[in-house]
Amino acid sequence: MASPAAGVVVIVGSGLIGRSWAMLFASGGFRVKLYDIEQQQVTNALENIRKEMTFLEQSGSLKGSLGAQDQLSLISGCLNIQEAVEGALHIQECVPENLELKKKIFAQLDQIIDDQVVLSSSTSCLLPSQLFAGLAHVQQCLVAHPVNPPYYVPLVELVPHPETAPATVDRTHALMRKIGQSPVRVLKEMDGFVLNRLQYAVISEAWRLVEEGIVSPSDLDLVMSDGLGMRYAFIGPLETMHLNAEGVLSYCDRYSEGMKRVLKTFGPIPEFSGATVEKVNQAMCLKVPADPEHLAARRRWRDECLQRLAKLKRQMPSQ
């Protein structure tokens, strides 16, 4: 039997990351109402999530404490809204990417929620003014930015509305640890976010590499993957500067100029089409042929490879 559940979280949206969603709150605990507007949609999402628990379970990667079918118990879908939300801490909205969807969402929400509940978005770039503008319970909003996939990347980062009141944020940090997840505070919001603004900046300045002719597509990506990336697993670039000299001082004092010199010869932001994206399209096609099937089995491999560093991170000692 499942043991009693440590509150109620809604996930409004049963696609791929509200599923995800359903999943990590479940294996923290937690009863899950997955909410959706269809029947089908929800019956789907709660087959796909019995198959991935079934499966995460033989393979010895399911998280928590409770095995599957405990878990799977504690999910239900629900097709009313209204009863969707009794009794809710937390609802999780995981919508798709289009902001008037996601307001009017936000607008029905904010009728019926009481001054408990905490009332997120999974949004990866719409910022908070724009998705919780005029609602009455704004200080009870923020996004929480997941990383595709959820399950196997722990990263959420936490964005405020100007108007968010701090104990929101506090209550999803100290959710978002209990479920196993690592939650960022983003102390202002952002366009981009943090992760997509890092994210952008090294896709274009790879892009521009390959423009230029200094290295071929999958070479570029080998840099990362067998160089920069290695470390970036466990450490971030400010880290990284303090370890590659006598600390941060020591490595500003040694490299400062040369990272100056260097930053300025970056170029203008890439257009990401022409004869780049057809020399870039070809060398990925080449690796990962760009149909359904291939596609399919080479995600199926990075969440190997993610599912297997997750575990090798959870192995480390801590620190």
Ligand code: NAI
Contents of the next structure:
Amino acid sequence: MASPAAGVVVIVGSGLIGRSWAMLFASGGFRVKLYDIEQQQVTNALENIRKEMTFLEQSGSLKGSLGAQDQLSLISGCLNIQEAVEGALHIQECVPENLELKKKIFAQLDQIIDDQVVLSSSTSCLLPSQLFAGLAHVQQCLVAHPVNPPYYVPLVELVPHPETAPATVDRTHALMRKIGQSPVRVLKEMDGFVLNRLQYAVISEAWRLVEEGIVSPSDLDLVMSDGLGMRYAFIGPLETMHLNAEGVLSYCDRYSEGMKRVLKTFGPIPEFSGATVEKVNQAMCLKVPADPEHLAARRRWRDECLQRLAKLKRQMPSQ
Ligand code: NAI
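For the form predicted together with this ligand instead of the form predicted on its own, what are the coordinates?
All chains and molecules follow, beginning with the one already shown.
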């Protein structure tokens, strides 16, 4: 576990993702300063984190080796950015997904940070070359994109700006490992990074299959949750190829013609509009009505499933 004396982590923006990061860094023993422009947001965040950590401790799912009380004592709210960043080793930006707002915040931070701290953005889809263009400390900047909910889904995509120093990526990679996350290096920036490109490929074909009347929306989802998704929680598509034949070479030998034949039948990019939206929406609302209460209840259920899956993954011996 990291010693609090090893440094301070600053979270800029105490919304949904900022709170999760705060909990993760505290679980690794880091001191966390949670900065926001809204006092109420910070107050709500600290209260929400306290409840969440107490619940996690009671259900045996609290991360890290410290108890909830000790982890909570590592997190403090802050409304002064200059004070917050003093002596920090890592700054994780978590403000709303708006390029101009993020650029403004990075320009402000660029003026007040030292040459050591890593400046990291949680952005889901803005490119590092847009976010960090022209910053004096660009070598210290990168994107560290988490997956919602980050406390249970450990993947973090690390995406450098073309001028990011390799040491910045290495340090962030090590830091993410220290707090129990699973970082991957995206070697060059690319729209959608990796996770969303895969996700959009799946959504795209799912949409076309429903649009063409090949399968119902609810059965389509079942193909993933009771089929592909079961194995993808443990092995990726490339290892799946390796295991589903006598290695990748044999898989390509056996199945490449079939894959190419099927892939040629994939249609154009869907419009995500018209009758298919109605059809998908109706099916989803039948299962989970789209009002705040039902959606929140279903998200809680999803998070509990993910929490148990995360536990199972930790318990499985790795080969
Ligand atoms: P949110 O809306 O829940 O929280 C944003 C917070 O930033 C609020 O507390 C707000 O008061 C604060 N804020 C606004 N302007 C500020 C400023 N100038 N200085 C400091 N704080 C400021 O947003 P959320 O969902 O937490 O998203 C944050 C980032 O994380 C976005 O870039 C988003 O794309 C990314 N992300 C979100 C995921 C999600 O599922 N919500 C998943 C992965 C990444």
